[in-house]
Amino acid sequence: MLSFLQEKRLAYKPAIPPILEDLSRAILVPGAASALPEPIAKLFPKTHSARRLAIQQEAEQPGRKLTVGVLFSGGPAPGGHNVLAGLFDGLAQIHPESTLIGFLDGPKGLIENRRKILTASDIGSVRNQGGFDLIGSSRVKIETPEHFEAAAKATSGLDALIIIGGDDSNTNAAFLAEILPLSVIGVPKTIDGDLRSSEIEISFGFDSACKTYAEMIGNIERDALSTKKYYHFIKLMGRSASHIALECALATQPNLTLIGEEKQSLSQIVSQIVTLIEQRKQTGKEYGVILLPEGLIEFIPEIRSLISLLNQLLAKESKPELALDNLGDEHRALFFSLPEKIQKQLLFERDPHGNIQVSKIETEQFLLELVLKQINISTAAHFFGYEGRSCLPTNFDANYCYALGKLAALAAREKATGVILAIRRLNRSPSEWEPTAVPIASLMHFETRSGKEKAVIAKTLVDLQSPAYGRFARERDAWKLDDAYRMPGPIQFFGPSDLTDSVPLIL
């Protein structure tokens, strides 16, 4: 049973670039070729010479019936259902007898060939809604010969496969494009905001998630101002980059925000927090709000070094405890200075790539313990993560995702493969957006996974030279002692465009 707001959102008509309105009059044209490093180019002999694709209007193109598969991969991000809606509408526009097939539960469903033909009724039930629940998702990686063989069988007879996911998912798409005799097209999804490039200005879902977190942070700031007795340590999603923390800081102006990319030592971070608390106490304020990204611990130089060494050692040792015998004195001292729970997480909890699951480390509790050793304060710890992944998408994400879906239909018709879709000029009105497609291989580099070098899409960190970070750096000192808290409030869907159509602040 839908809520009144959900029903209202079903009727929302996304705004998209005019050139995507009528796909029968649009074509993709190749631009400059990407110059790839030779080791990357060797891995992608079929697609390494792919060119950036631009879209332009032409005379009406003859339509042809298409059969296209689509899947979600990884965690949910607001707006995903609108990618399906745009894709469905785009395919129908190209040819009314086109078929859209959803692979159930993401890559796992592709390997097992579990599928569902998506109907107008299916799509009509999820327009402008949050979540990935229409077809589901999973974090299964398609990487073994058996997986690739299964994917080939499942996609037999399809004209294209659309993979909606983050950096690992689109890395999978690049390798699938080398093997499958059909178009493989990626769509940039992740609330973390770390799937970015000169062409991909932001991944979808980031705006909605950050606005959801910012509402909660603003509420906590007002509570802190009202009760005047707690220091709130708030950890935000951002496994590998601090984009969410930066965006939420600009939106809410807390007393302190730690940006992992500044690469402060552990002692510097603790000293910074303790100094803030002492300075505020001198002005009669024994409360405050501190933001930190979940991946902060991996940016701390000495801990990053320890994690890197443990990843190497654990890739070789069958028993994790044996890895400790090969640590040097400095790394051993650091390891045993950490709380016991974190020691266990560093040794025993691994991700599918064999690396330490940094996202599961309770960084906020870890820092709290260190701070409380130096100063006595009343504290509360929070982690905002899942709360923002499946919310109703903002107008920005609803528009952006629908445009990506229409662009995916066009790319399928044009037989593009090994590309990831992008839209530029997102800080402007949708009427000025510029759709494009970028070779996935051009985003890749080599990274250590399970002790081996693997080609993956590079995660984009916060640029300390960017205007967004520059604004934060200029203003943050004033937020320390002055309670300049801002309450953005909940996501707005009705009212003045300044409220309903705002773009991410980092854009």
Contents of the next structure:
Number of protein chains: 2
Amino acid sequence: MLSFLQEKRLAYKPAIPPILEDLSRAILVPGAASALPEPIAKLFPKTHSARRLAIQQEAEQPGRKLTVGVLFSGGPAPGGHNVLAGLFDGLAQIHPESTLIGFLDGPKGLIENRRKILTASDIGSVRNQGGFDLIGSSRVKIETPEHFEAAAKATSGLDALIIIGGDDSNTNAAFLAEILPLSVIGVPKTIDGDLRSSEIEISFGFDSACKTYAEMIGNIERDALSTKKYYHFIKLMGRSASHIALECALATQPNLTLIGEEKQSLSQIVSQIVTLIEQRKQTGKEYGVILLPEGLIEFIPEIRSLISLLNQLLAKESKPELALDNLGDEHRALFFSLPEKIQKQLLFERDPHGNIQVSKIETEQFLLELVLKQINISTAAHFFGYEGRSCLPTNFDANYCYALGKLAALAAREKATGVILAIRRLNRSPSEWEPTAVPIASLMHFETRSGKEKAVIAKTLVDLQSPAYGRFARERDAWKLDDAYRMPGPIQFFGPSDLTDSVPLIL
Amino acid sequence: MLSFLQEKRLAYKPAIPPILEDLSRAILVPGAASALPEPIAKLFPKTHSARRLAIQQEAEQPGRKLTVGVLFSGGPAPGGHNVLAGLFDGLAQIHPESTLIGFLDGPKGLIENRRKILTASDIGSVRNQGGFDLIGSSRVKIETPEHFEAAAKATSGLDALIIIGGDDSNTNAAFLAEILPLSVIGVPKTIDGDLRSSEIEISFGFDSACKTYAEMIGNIERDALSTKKYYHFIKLMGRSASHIALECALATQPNLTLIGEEKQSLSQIVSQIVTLIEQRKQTGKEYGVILLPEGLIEFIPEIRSLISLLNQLLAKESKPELALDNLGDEHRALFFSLPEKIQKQLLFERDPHGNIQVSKIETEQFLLELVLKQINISTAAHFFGYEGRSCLPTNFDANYCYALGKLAALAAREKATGVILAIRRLNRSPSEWEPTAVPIASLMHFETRSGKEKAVIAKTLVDLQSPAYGRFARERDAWKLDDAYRMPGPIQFFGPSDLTDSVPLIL
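Starting from the form predicted on its own, produce the coordinates for the form predicted together with a further copy of the same chain.
Now the full complex is given, and it begins with the chain already shown.
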């Protein structure tokens, strides 16, 4: 049952670049080739020489009846349904008898060939809506020969497969592009914001998620200021990079924001928090708001080295406890200095890639424990994550995703493969946006996963030289003692465009 | 630094009943007296015979220069600043040289006579804004002879004292009205919604807080539907009564909502959850959303009886552990069957009234533990509270509070005392609202506090005969297996009035 607001949002018409309005008059043209490092190029014989594609206006192109498959991969991000909508509308524009097939529950449904033909009424029910629920999603990784074979069967007869996912899912897309005799096209999704490059300015979903978190943080700041008695420790979702924390810090100006990429040691972090609390107490303030990125713990050099060693040892050991014997004195001492709960998480809870599930580690509780050993304060701990992954997309994400969907339809007609879609100049009005497509292989490097070297898309961390971080670094000292809290309030879909059409601050 | 939205909200003009527009043409007239029970009447010799006051249009009244004090008491509720704004504007309308004095940090600041004269620019900075930060708040209770004496000194020379607070704060107001030689007027504030009567349809703040929680719950529902792998246990703030849970349930239609007032036993609750999970599993659904009111644990008969016994025993014992010896076999067995953390909370953490701090008990974790003993599911636990207490007030709360503020100015001019302000017909347009004032004593009854019988305002629990609960009870079965999730989305301040001016569903 749709709420009033959901119904109103169904009727929203996304703003997109004029060139994507009529796909019959647009083509993709190859630009410069990117020279890939030899070991990467070797892995992608078919697509390594693919070029960056630019969009261009052209005389009317012949229509082509297309059958295209699409799937969501990984955690939801607001706007995903609009990628489907743009794709559906774009395919219909290219040829009225084109078909869009959704693979159900993500890569899992692809392997099992569970599918659903998407109708105008299906698409009409999810326009500008949050979530991935029309076709579902999953985190399954397509990596075994059996998986690839199943994927080949499931996509037989299709012209293209559109994979809407994050770094790992697009890595998958690159490998599938090598094997499958059809276009495999990636769409950059993740609220984490860590799938970025010079071409991919930001992944979709980031804006809506951050604005939802910023609403909550601003509310809590005003509460802290009103009751003057709690330190709020707020952990923000974001598997590894601290983009969400940075964006939310710029939006809400809390007293302290830890940025993982600053790579402070555990003792530096704790003493920074304790110093803040002491200094505020001297000015009569016994409250505050502190933001922590979920991935913080992974960046702390001593913990990072412990996790990396454990990842290697655990890949070899069937009994996790035995890995501890090979840790070495220093790492073992650190391991046993951690709260027992964290010890257990490090040893026993691992994701399907064999890695430690950083998101399950209660970093905020862990730091709180260490801080409370040194100073007595009243605290409240929060974790904002699920609240923002499936919210109604902002106009920015609704527009961006609809444009990505139409671009995906065009890329399918143009038989592009092994590419990920991107739109540049996102901080301007949609009329000035520049759609493009980038070879996925150009984003890849080698990383150790489950103890093995693997080619994967590099997660883009917060760049400490970027203008956004620079602004944060310049302003944050002023936020420590003088409360410069800023309450963005709830996302607005009506009213002045300053409110409804704002773009992420980090752009 | 104000956000765009905060600035836009500064300019919002609250809608109020026409009779409150021009206070110089309004008077309060006494209605029927309420016959109070003898023991209550005895406690309030001065105000027990006060009558319900109705507002009435009159020829222009003579202006009277007023000096009025105001304070916030207890946790923040959205709209508080608008009570100040309405009061300020109302006093200025009554006489341009009237003065509004804010006592800082609530009752604490009254006792310490810390005050601030509120200027037009102070008020101008908080119109339609969340929080209580202009003058702050606290939970201190005015109860000792020294407190009363200090309050008398601090209010000497004032015409009226306006106390904006919940049930305990208005209880305080009633006692102050007996002692102080000035008007003492209460304003019904609390997001909990438990300060209700036939006249007080809902306290202010409830609407904004619930809409903020409902936004988050709806987002989580869509996330659950998209990823299909977690059971989300969401605990909602609300010290005792389950009004917030009921309102949020009606707004978001989750799979299960526990209502404390149903007084289920612990085993009934756990088995209800386990059954739901099993039934959903049979239909292929391994996810869901469950709402729990914060005060649930207090309603569970066996726990309630344990808490009440402990409250009595602990009031007598200086060493909490010794209270256990007098528990009796059955209660002792129950006590030791609880998770250790809960045991500690029951024994050692008490509020200034000597009561167990129910809000500190992690009910959602506690129930989760019991459920997980019986069935294996992936879970995520949430607590929504602080996020909603200081958010930007909805139009409903902004209007309601501004009207209450103006009514408070009128009541001060009319020398009303020992009354709490109320506005009826809140589910209609503000132009149809009926302002009134009710003797606080008429809301009181006797309760055991710190082992002693005290006269306090009765908390109004969810009425299992009310139309709102009735609707919930009729519809909830349909929400269990078929996901009828509803995403209200973020509060909208612009656009269609269906969105911007909706009223609480329980009205």
